[in-house]
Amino acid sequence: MTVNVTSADWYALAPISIVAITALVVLLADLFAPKHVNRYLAIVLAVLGIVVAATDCKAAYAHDFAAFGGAFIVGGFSVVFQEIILIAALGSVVLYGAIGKDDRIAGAIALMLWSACGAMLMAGAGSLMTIFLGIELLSLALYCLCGLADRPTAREAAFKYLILSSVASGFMLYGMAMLFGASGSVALADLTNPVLASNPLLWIGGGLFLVGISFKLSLVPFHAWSPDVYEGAPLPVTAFMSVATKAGTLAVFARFVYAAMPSGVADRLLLPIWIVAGISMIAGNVGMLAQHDLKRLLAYSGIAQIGYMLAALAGGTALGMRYAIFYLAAYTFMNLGAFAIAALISDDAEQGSRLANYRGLAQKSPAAAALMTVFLLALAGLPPTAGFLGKILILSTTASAGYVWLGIALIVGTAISLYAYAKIIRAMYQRDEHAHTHAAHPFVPLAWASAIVCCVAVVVLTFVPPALRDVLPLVR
């Protein structure tokens, strides 16, 4: 089939290719920068790429377009986790500010960027190479990104989470090789087609595809990976990792299941999906119970939390789809705005990762110790934040869809959550003059603007949710 390319196929990419000419534009800049002023110069250029790319992908909202045959969709749905995963690493890149050497810092934003056109282009794609394509791209850099901090566990990151995400790649290309073999093409359109209802390299196939995004979104049984890797992975990138990851993964299953399946396929072919999705709400949140460090006891948060939003997604209901956005975006303003306190305590040692120097904050930096709780608050879905609303509302989806039991699944995972979340604030607050704690530090206003602004977007989606509209995927 021959696809006739325009001006308007290439202007669908514009947001991406902005974001990788940035991270160009960052290293040339490193190049003749002097020493002194290129970590600020690094992130400033990366922030003014990603503002510019954000404002440009805006435009596309509420405007279907296909293009490339296809390959690539442009609209509402794709912009919101476009723009999610822009907040992603703009949150992620300010705190480079307080973390990392300054000879590194050019190379390891350039990646961060690169790895977010991956997930940018995971967010539109309309065929399985473009998702491919878009995974890949992410995680070919965060490989790097993982290994990138001067200690043992950062290179043990790396290589696990290269071994392990390559196993299950494979298991998501072979699927995809099957369902090509099914619908004879590679585009999500395709498959669309009722009479591969019958076809038994459609089911194979599609199960195939679904393992590989299981590890993606780090759903039990394959979140082992998950902890370690978070742990040892600079802090700047954990936090990039723990959103942008989930953003494209999630927009892709998302289209999968709302436009990519023959009519009768999705109820039982997804049914072991929404079965993991609430053992991990339970499991994540366990996890979290015997944890010592931050780093690892957000990766068990997150593997809850995307149990919370894929349970929205169970009955392909289109407020399922807006509520499972919404629980997103708010999970990426608690998740950054954790982070981001993290690396106001942090040197390059990354103290704010151990839970010990939380031990006493509120007596050093009762900032600090305040923002933390509301974040903290916010993930173990308490009012007056969005957490609370946004859990709220996928009560109320999984219940009208026939999903009761997912959500006493997100009740039993919340309440085994709230003595996690809780320990970390009780230890802030507790008097202890022998306390090991670490100031918040006092010459990063990038880590602080971060960790404000998080903190009035969590409470503001609360009284304020944005209204989705045109937000369900099209594959045409």
Contents of the next structure:
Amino acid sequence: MTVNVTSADWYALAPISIVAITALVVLLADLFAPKHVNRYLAIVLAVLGIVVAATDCKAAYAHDFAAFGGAFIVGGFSVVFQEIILIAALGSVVLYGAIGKDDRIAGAIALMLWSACGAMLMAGAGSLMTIFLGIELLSLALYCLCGLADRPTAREAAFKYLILSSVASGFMLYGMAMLFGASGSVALADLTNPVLASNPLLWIGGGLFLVGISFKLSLVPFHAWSPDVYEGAPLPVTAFMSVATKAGTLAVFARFVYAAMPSGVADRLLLPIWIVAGISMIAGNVGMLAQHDLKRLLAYSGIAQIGYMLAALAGGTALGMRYAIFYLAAYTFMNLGAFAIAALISDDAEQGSRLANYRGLAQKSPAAAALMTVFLLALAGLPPTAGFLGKILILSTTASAGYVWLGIALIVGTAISLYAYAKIIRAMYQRDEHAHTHAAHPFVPLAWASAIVCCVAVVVLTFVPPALRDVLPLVR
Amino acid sequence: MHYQMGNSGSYPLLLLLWLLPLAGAIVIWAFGPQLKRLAGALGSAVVGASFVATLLSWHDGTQSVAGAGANLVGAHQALVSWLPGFDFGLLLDPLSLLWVCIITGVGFLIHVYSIGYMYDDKAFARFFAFLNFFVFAMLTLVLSDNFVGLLVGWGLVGLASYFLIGFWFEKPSAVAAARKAFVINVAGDVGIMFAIFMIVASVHSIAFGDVFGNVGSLSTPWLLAICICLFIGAAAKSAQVPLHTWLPDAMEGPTPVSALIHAATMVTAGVYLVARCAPLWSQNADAQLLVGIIGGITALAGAILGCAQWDIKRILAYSTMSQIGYMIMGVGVGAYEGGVAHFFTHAFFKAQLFLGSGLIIHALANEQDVRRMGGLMKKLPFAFVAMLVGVLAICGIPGFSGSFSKDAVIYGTLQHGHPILYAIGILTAGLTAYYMFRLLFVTFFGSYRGDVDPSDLGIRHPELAGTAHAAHDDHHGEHHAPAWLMNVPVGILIVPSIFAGWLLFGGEHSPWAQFFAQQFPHPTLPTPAISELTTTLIVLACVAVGIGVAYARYATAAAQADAVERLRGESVRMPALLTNAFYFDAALDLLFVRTSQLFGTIFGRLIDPQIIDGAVRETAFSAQWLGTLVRSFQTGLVRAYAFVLVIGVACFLVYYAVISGGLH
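To complete the pair, please output the form predicted together with the partner chain; the form predicted on its own was given just before.
The complete assembly is shown below, putting the previous chain first.
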């Protein structure tokens, strides 16, 4: 198969290239810039690069285009996911500016940007090879990022992540090989051939491919790595990872479900994923109950949240995909916001995430406590936040698609989670004499601003009119 | 099916007239101490500007919807759309236009009057902030194009009313009255909330257009249940029997509040609700009958109780209740135009009566007991003219506004086939004439009794007489408000109190009928046995009897000569049934307050600590235990994690192997 590469193909990659080049520039600037400005330089350059990429990204929204012979497909669908990934990167870079250690900041930001490139590649991946390329680019940068902090737990986390992720990648690659064997092509589009429905290679290969996806989405029972890794990694990295990995993988999964399925097999082929999603909703929320660390708690929360998003896709309807994207956008803001507050109440990443430190927060910083309350309410899915609207929409689409049991799992999971989230809120509004140290880094106001933006977004998304919400782009 | 209620479009004036009072409330609230007396001018100005914007929107509000089969009319401004069926917007059609005109027009006059009335009050700015907030809330109520927006406005006017009844919160009676009004109104809000639940469950939309368009698809019992729930809200807000007991107590608020909220606008919200939901009520005769009967009972009960009051504002409060009873009876039986017309004229003459009584109360340093008045005709000639016009209008003397609208309601009940309600309407008209002329004679005729010992007048608790006087007379000496601030609004109100009813002149071709031609259903009705003219004559005869009795008892030379003796005798001999207002308060207390307290005790002592708390404790405990269980899998060892992962993969593979094996 020959592919004619034209300049249009390269333009399709422009946002990713901009982010990648920004990462290089950040590293180079760090090398030559005077010591006392490198911190500012790295953050400013990274923010600029992300903003330029986000602006450039928009252009492709209205026209779908299959670049490199269908290996990378840009269009409304990929643009929405790429924008979400860029928002996550932007928020995390700002957080890094607020709490990161000076001598490592350029390297960390460059790695984070490259990791974002991987996730953005997954958002448009149209072939098995591009998917794998994106996943590995995302993950390799993340392994390094996790080990950045000067703590044994960080190195342990990085090591665990590397080992387990490699195992999962191995299964996934094996599955991809089988899929290739079945269809004779790496293009996802070629998997739709109805002849494949009776080919065992499709079933086994698809199953192994879904194992990889489940691992990246940290669905139970492939979730065990995530609480440890979330806890060990530096706080901004956790913030980035929790959103970018989910966004990229969800894009791949949605494309697989909606655009790579021979007719008539979806129900049976995907059933294990829906079961696993249902288990995750319950187990993730139950797991939250006994946690004493905010990052671990949010890891379990993320396990449940991705279950909600998958439930939206279960029916395979257009509305389902739109609601999944809507929920992902809402989740991005509430999750980033929660991490921003965690970063703000303490400059030490480990201190900030211990739940005991939230006791009496309302006395010391009423604003931080109020914002955190909004984010926790959103994660729990209470009005007037986007979390509430998102869950209502998902419930409606899941139930009408016939997956009532997934809806029940969602409700039960939500009910359990209320207890865990409410516990933090109660602690924040309790009186306590324990004193907090406040971060005084130059980017702290920016981190505050990002927390407030997240809070506004979480509330405003609740009132997005259906006219805007229900036209989110679909996989084509 | 969907009704397009009004021409959709962008109406900046509509948004402006709606939001201006809110802006006024916020600015006055925030800068009250700096604004000082200017708060009154600002508060009045925003409501005045709102009124001007209303007049400028007149054309939009009366435009027919092009091509609509159902005779729809008005202007529709979309605001926010949310979940499917939950779209929020504003609707200005003849019905809401009429209400907005009264709210902002009469509201403006009352704002100006309040500058004078509240001139020496400590919390002058706070008063105007609340008053502006009330106007905003009331506009939200009548301008919403959906049930939820209406309920939001409904709740907010209740809140504003709570603040304003309890405005003088150092008086315990005012606080108690405010709380009572709020609690009863919240009971009504809950009724409307249940109606909305039922509406959403059956129509899947809250928009008036969708609900009225789909009324045919509702089953009869379901529709009846919706109407009853809506009417619970309407009855609470509009002081209909048996939820009326808060209204007389609400007179604890400043008199301008009584005029604006508890006479002209808020208490007529129930009339608005029934008129707005005319498409619902028109489909269910039982619901119509219920509303008509409750309205009739309220009209009669209010009039009877009005005869037994001595407090000038309580007399007016019972007369308000009775007149709203007329309106509710009118819109209930289906005589929508008549019921709404009575709201329109009543807003003018009742506001005027309240403001006029405010002039008296103000001049007599907060004296409200008519037994301690008398002979005020010479002292307060302007107040006398104002009250006289109001009394003539409310009694339905031909030529004054009340006569047109009241006759329209009374005749409407007969037209729609309710002869008993017709009789009640006529009887109430006679009673109204009696107690209103009683008020007029006792207050203005004879000689001044303010310096007579209260117990000689039969006042039961002389120590309570003039408590308001004691509390608020401190600043009386330094009162500097120019008299015109209070007199001019009352003077202006005299004009519509006399002439507003003339809009109804001409039957089917009157400007009134033209205005509402596209708003209400117009079924063809059989011509009743008694003609409209005969009805008017019968009413007039009853009114004449009422006036005559009042004259004989209070205004003859003999009666005036021993007025003190007679008033004491009447006070002492007043039947307990009347002085206790038919024991409604005691009954409500027994039925709801005591039983709630009983339930509270049972729950507090037994069910809550034992059963509910116990369950919560158990749930929390087991959740914690489950969490620990999940955490115990999290050993932190890579090999353990890898093991779990491989088990998961094995499960997946077994499933796919079985599935793909089954394909052959």
